[in-house]
Each structure stands twice: as structure tokens, then as C-alpha cells.
Amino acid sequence: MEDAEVSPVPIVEFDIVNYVYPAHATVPQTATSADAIPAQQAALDAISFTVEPGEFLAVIGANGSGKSTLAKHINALLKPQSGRVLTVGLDTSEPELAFEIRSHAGMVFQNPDNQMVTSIVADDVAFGPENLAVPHDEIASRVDDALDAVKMTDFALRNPAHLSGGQKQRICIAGVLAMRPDVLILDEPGAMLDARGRRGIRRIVRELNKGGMTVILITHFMEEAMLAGRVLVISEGRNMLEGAPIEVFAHKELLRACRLDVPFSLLLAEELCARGIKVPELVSPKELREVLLCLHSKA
């Protein structure tokens, strides 16, 4: 008799998680005042979901919806007041596991300047592995691999202070990759970047996921969420909707009620359909581009 196939353990598991900021709470340094959650409001309200190995999950929500609070629970920066969070099977409520959890769950924040610790790019990327007591020779190899993954090898000896915002954010991602995490968590990585910088980060994140990296992207850019395999919508700390991007963005009224926009590509497809131009209503940006190019060639 053959052994039954064993299902992989989820990389991340939230089980009815609740969290309320205390009355004296202040805005975390990694968050902007616009993203602050009012004291004593439920930042997370009975949130439950899982992330499987190799997944690309986008978490979307309006300012103050609890996105960043959710992200900080994954690597034990915050601990649930009730419910349970497991990261690679480890309970984030156990203080003695915090260091190990953070070695498995790498996090990149909004402002890259807050994550830079040295004046040389390669040294900055090496900082994390050094704190994990990785042997020196292996650190050098990890730094090379991480910089190559984010297309920043030629900048290894540069001063991070002289780089663009997008380049700095790539270095921050490289610093996390050098620790060889099981899951990469990006908390609004494009919030402080221009459109070009955001496009660069999107390309890097997609390539990392295609290479097998589990990715959790916290974002308020709907076009970024369209690139994920699955989208989780939260509002006022609650899980409102979950599914493939095309399925989630079909619920336009619910999204608007959650103070979220619908991706421009879907709005454009909707307008074209209203004008008698046959376009699938739930078209992806890539598919819409192909449709428009086809229409243009026939004009």
C-alpha cells in the first residue's frame, strides 16, 4: 500500500487573529501617519487565511485597514492578542522563537532609507547574514547572489545614499534575500517611489516568485495586485474578500465600499465594452494590451 501524499505545511497561517492597538499607542516608525490606525480600533478582527509555499499573495486595503499590522504579525514584530499566527509552523507568540521566525520571514518596509545601515552596498546586504552568524565565505556568496537577483551587481561598492529610491529599495530586497528566507514580505515597497521605480520593483518581485520564492505583497496599487496569484482584501481589520485577481476585481461595488479603486485596465475594458468594442470584461493588463494592439492593427 502506497503512503498517502503529505500536504506541504503552509508558510503562513492566521487563525482567527485579533489585535487592538492600546490607547497610548503611537504611529510605528515604519508607517506613515496616513496609514496609522486609531488607538483602540480593532486593527485585525478575526483574520484567518493561509499562504502556501511558492504563492504570490497580494494584500490590499485602504489606509488604516490593517495591512501593515497584518504584515508585522508574520515575522513576530507584533503578536496576536487572541488567535494564532504560525510562520513556517512556528508560533509567533513564543518570544524565544522570534529570532528564528525572522530568519525565515524577511520583511521590506516602505522607506528604504530607514533600512540602510552602512555606507557600502555590499556591506549593507551582508548585514543580515552576519547577524545570523553565517560563515564569512558563505556571506560573500550570498551577497553576490542577492545583488544578482535584484540586478544591482554593478553597484556593490557604491554608497547607498547616492542611489535612486528604486535602487535603494532593490538593495533592501537584496539584504533580505541574503538571509535566505522562506517568505518575502513587502510592506508597500513602492509607496515612496515614482512610477519607474515601482515598475522595477514589480519586475524583480515577479522574477523572484517565478523562481520559487513565496511572496506576500502589501500594496494599495491595484495594478500591482493584478500580478499576484491570489488577492486578500481587508477593511477595518476584517477579511472581506479573497481569490484570484480576476475574481476579486469583479466585485467592483464591494471594492468601492472598502475605499479601493478598480485597476485601470479593468475600467478601460469596461468603457470599451460600453462603446461596443468587444473586450473581455475581466481582462488582465497584458491581455488588454494585446487586444488594443490587435484593434489598432486593424484600424
Partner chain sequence: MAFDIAIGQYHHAESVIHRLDVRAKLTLLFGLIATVFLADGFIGLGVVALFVLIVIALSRVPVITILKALAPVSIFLLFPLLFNTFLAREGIEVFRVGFILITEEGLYKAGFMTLRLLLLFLTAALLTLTTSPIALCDGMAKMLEPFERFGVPAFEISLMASIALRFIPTLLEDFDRIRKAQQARGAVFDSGGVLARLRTLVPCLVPLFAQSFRKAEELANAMESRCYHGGSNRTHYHEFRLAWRDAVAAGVCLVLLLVMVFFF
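If you're wondering where the values come from, they're calculated on a predicted model, not measured in any experiment. So that the term is clear: the rigid core is the largest set of C-alpha atoms that superpose within 1.5 Å between two forms. Residue numbers count along the first chain shown, from 1. Compared with the form predicted in complex with the partner chain:
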Second form
Amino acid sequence: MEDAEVSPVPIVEFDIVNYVYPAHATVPQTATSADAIPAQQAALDAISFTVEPGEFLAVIGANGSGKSTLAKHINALLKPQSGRVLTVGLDTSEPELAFEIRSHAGMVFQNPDNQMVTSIVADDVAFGPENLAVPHDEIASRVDDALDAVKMTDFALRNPAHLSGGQKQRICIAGVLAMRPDVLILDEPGAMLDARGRRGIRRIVRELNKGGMTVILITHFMEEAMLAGRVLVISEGRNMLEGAPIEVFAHKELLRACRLDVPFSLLLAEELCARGIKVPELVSPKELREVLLCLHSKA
Amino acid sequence: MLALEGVSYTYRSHEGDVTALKPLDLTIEDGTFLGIIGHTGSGKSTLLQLMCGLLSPSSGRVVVDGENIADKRVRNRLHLKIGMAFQYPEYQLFAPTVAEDIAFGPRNAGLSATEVDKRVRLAMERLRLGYERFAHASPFELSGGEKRRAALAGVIATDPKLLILDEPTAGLDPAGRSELLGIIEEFNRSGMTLVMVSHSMDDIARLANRVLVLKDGAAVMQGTPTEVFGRGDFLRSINLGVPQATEFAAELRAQGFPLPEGLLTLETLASAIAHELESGSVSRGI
Amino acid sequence: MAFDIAIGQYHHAESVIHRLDVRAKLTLLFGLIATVFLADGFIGLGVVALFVLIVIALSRVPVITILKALAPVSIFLLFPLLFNTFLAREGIEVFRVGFILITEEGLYKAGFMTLRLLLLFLTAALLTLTTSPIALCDGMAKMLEPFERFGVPAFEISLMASIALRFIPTLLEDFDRIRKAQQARGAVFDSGGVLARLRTLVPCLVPLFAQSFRKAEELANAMESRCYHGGSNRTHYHEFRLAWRDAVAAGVCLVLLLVMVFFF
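Output the form predicted in complex with the partner chain next; the form predicted alone has already been displayed.
Starting with the chain above, the whole complex follows.
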């Protein structure tokens, strides 16, 4: 804790990172967006950004925009072909640092079914700490804490096969939290869940961030991106836009060109303006309601 | 026309008998767009599989155009009338080329080679997959959205009059979603009967003209989108939502802004708000 | 409709048998199997049966659950029963109609063989009923550990078994879904000769393999992300500590074995 204050090292730092998938190789196919990027097309094209301790960054982009490739660079699953990625100050291109980097940067993937190694919840959560050679007694307390953080304590001895997708994904988050990472990277955690499951994940991620955890959330759901302190839009492997959610969402045309959505309140504001009602264009749902109530009482 | 008469489904597990679907009566008239909403485990996928004969009901009967599909001869021809796309249908792609994969259904139906080719071309056109570009490509080389459309082309290649879709847009990005929904809307407009499961209330509100709500294997509500989404409190009480526009209208109404019920889309909501503000200023002007 | 193939049909309960160390239980299993084979008369088997009944009582697994666990293998009990009853040609005649001859010797043999098999199945079922699959994997790995110096990758073997247990239901579910999807496109799986049937499976197997490879790749990524680096420098959530009850279990088993060797 004190360390972070003494040395203001960014948790993650991308410096003009380029990455091209090897020819003839398809992109590791993710469950929902099995995108084969034609060989030689840049999957990451001169990406630069930093994430400070405690921040909540949302990376948004369409399928095939390179956002999952970006995520895999953070914990050294992929290495930049040029440029540099530093995670907690460690260079991800050094093979001998990979283990340490991964112990600091925990990653949750989109399909919870393909992340679990055992058929008992608690045992699965223990997998990371076991790999880190955490002493036996401490593993138990870490498992308990992690399950508590995702509100799945009652399910410790259950078989994940009998849980819902949202519950399984929470177990996967617990499995990463039990490693006590400095940053939590979530690669489309809600892509395979229903609305209720996604809501649960959103709540937990927000709580974790409030508790001090640095969060990098990769998504194409705007309601998830709205939670973040900062949003990075990427398209075809390039940074398109960066800023606070509402600033980013103001660029409606750009978002649409990047195959993304515009949040509902902004669309409604647009429709109302088109009907001659003067409302600000950049509003959250709450602000828009207040403006409308105010107009109504004046009318 | 598809009718379910007292259809239920119970299966055995080692924990005893489980009722996945309680007795249900449902009639789907030709040309309908039926939206089905409910949580995982509410019986949605059981219902879909009963409709297309992949599961046999434990009680009751499923009748298609007056014929009970329990009859093996009726069931064997059922895939010509009813198309079924599971969630992530791209997982069923298997042939070396897109065209061959799409031809699987028509070939199973015993159609001639020229007829099969005609069907394949038509299906690709309907799914907006250019024949020149995609017909001879391997399905495994396509992008996620293209794979999804290729798989759906394989489902509609037999030209079914009823198409069943389980979460057709799951996992697609926003642009891919709206593109596919547009295609599905076209199907319905051209006379195809649609049954679609979705957890996006906005998509259901936009496309469906009938809505069925399932909870714990039972139909708890059936009606037009306006009727169903008009009961926001009930839907929320079973952890389901309403379309964003309906939600926004309800909150505005609760804060004292008078708005009519049954606002399901962005456009109708905007118009209603505009109307209210104008009529307010008009009445004051007088 | 989750695919619920109950591998090992683990039945959770708080009992002394459940709490036994897996290694003690495995030793007990092998010991009991040995005693079953050593016993050469009904009295000997009776003693083993009594012991097994005591273990069942201690395990707190409901009898009905045990019977259900035995149901799938009960057909194998039928074979020795019928075989010995009807095919024995020696001994005192009990009953004869036409070519059917039943002798005392035959009945004795049938009863003995059936009881013997029943006891074997019961002990095996008791192990899987009172031990979770994962604990079983861990226990076996632990027993293999001494062989690690000869290059046996004990941890990897247990992890592989655990992952297999975890993914078998998922794969069955995937297969079921693909099969149904192709069926909905008019595929027919249950007609024609062997070759024709195999050919109809292609549209199911190709997607299943593609899906399995993808799953494997995703799992590998997830495991690497969680710092998986093989079996070395790793601690264990489940520590294996032998307790007094394990010693007692082993002792009882040893006594039983000795009794069998010397008295029956």
C-alpha cells in the first residue's frame, strides 16, 4: 500500500505497441467472436495508454477490433512485436518475468466454463494460490475471502456444473482474486451471460474498484463501459478515442463507425432535440430526467 | 400454424424427476413474431425443442398444420417446415465450404442438385452473404458475425415457414446485432413465422408482436408487447426487465411527468415527451 | 437440463468414512478385494459381508443410494448366477426337466460367485460414494508421489484426471446440442449400416472436435494466467495428514486379511 504512494509506477503502461498475428494462424478463437483476422493485418497498431493504481478503465471495441489481443498483452500471454508493455513496472517481453507479472495481473476470460479446472468451487478458487505456492493455511483464508468478495461463500463445496453462467463467472473472478493481484483484467466477462448475470458481475466489479482494486474491463456493452472512470475506444487495433465515458459517448458518429452503440440517454436526447426540445446532448439518464422535469414544470 | 396443447416435459435426473416445462397451451398463428423471455432454467430451450420435435412431450401434443408431430412420418418431414437455430449456431458448422454446409439441410430433404444449389444461393442472399465471396470459403475462416450468418443460412436453406431462434444475437457486437436483427425482421416481413428467445427486452419490443414470459417452467404471462411490458413491476419482481424506453418512461412518470403507458421504443418515447411538453405550453399559452 | 452423469455418484455426508484419508480408503479397498478373493467359503464371505455392512452403516450413505449405484452393474451379477445354476453338470441332482439340470454344487457355486461379485461391487461403490472424484484424483496423485523420482508426473496426472472429470459433462452437452442442431436440419442418425451411420456422425464430430480444441486453448490460457507452471513449487489446498482413524482403518483391514488367510 505505502509502496504505491512512494513510487507512482503505473499499473499498466503500453508504449506504441504493435502486434501482428503470424501468417496462416487464426486468432485464438474466443467463444463468441471467433474472428479470424486475415494474416498480416495488424491486430494492435501503435497502441499507447497507461493505467494508474486504483483506476477503472473500460476498453471498448467491436469484435475483431483487437481488444482481446490487447488484454493478452497485459499479462504476457502475448508479447509485443515492437513497442513495450510494462505491467507493474515489469517488462512483459522478458520470459522470466511472466510468472511474476501474472501473479500481479489477474485475468478473467469470457467463457467461465473454459476457465475452471476442477469440479468443486473452492478447489478451483485455490488453484491460483496453489500455483503461487501460498502456504496451506493461508490458501484456505484466501479462498474464503475471495468467495466472500463475489458473494459465493455458500457455494464453496458445490459443483460448478450446477451453477448459472453468472455464478460461474463470479467463481472465476474469485479464482483470480485469491491470487491477490494488483490489477484485475476482465475480457468480456458478460459476453456469455444473461442480463441478470451481467448485472451481478457489474455490481461486483464496481465494488472491487471502490475497494481499491485497479480494473481493466474489456467490453462492447455500453452499460458496462459507463461504470468506468475512463474509456478507451479501439478499432482495427488503434486507439480511436480516450476520456471520461460521457466525453467519449459524445462522439456518436465515431462510435457507430467503430461498430459500437451509443447509450440510451444520448440517443433519447438526440431524438428530443430533433423534435425541437432543447436538452443538452451529453447527459446521463438521471440528468436527462431532471432536465425534462424542469422543462415540464416551466411549461 | 403451430399449436401446443397441454404440452409438458419432465425428465429423470439422479435427484428424481424434474419438470422442465409445466403444461402449456400456446397457439402460434402464421406470420406471428413470438418473443419468449425468461431466465436460464425457465424452460425456454425445452419449449423450443418441443416445438420442433427434438423432444417429445411427456404429456399433451404438438400440432403443426393440423398434424400431430408425435407421428413419425410427420416428424421426419418437420425440418422442411420448421427451422431451428440453437444458441451460437456457428458451432454446428462442419463442411469444408460454406456452400456445402448450407446445402446439408436441402440435401437431407432429398432435393435435386440444381434445386439444392438454388436453395443455397437464395439462403446466402437472405443472410447477406455474397455468393462469390463466401460460397467456397471455409466456414472456419470467417469472422464471428459471418459465421453466425452462414450457420443461419444453413438453417433456413430448406425454406421453413417457421423459424425458431435461441438468442440469435448472443456474443455479437452492437453493429453485428442490429444487422442480424434487421435480417430477422425481413424474414418476418416476407411471411415467415418467427419464434425468438432473447434476453434483450429492447429487441423483443422492437420485433415481436406476441410475447410469452416463462418462469420456472411455467408460462406466467402471454400477450402483446404493450400488455406484457406494461407490467414492469411484475417483470422486475421476477428479475426480468423492460425495454429501456419503458423503464425511462416509468421513472419519469413516477417523478410526476405525465406519460401514457405502453411506450416501448425510443421514437415513441421521444414523441410522447415532445407531445406532453408542447401540450403543456399550449395550455399555458391560452 | 444439465447433463448429470454422476461420475462416481459421490454422496456427500458427514461420516468417519468420508473423513478417512483417501490413501487409507484406497488401501482399504485393495485389502477388501484381497480378502474377498481369499475367502473360500460362505463363512469367510460372511465375515467380509459383515465388515462391509458395518462400513455402510458408518458411512451414513442411505441404502437406497447404494442400491441405485449398484443398479447399472447388476446385470453382471446375473451372469455368474445363471451360468453356474444352469451349466453345472456335477454334484447331487436337485431338479431336472428335459435338458435343464440343477445340482446342489451348481447352486452353491452360483450363490458363492454372486455374493463375491456383489461384495466387490459394493466396496468399489462405497469408495466412490464416500470420496469426491477430485479427492480421489488427489489421493492417487499422492500415492504416486514416491514414484516422481522415477519420472512419474504425479501432479500432472491428477490434474489431467480432474480436468477430464470437469469437462466430460460439458463435452456430452456440446455433443447433444450439435446432434440436435443437425437433426433439426434433417440429419438421420439411426438408420443404415455401420458405415452409413459413421458417415452421418461426421457433421457432429467435426464441430465437436473444433469446439474441443478451442476449449483446450482457452483453458490453457486461463491456467497460464493463473500462474500454472507444472507440479513443482506448488502448495496444496487439501493437505493430506494421516489421522488416527486412518491407522485404525488400516489396522482393521489388516486383521481381517490375516483372519482370512489363517482361518478360512
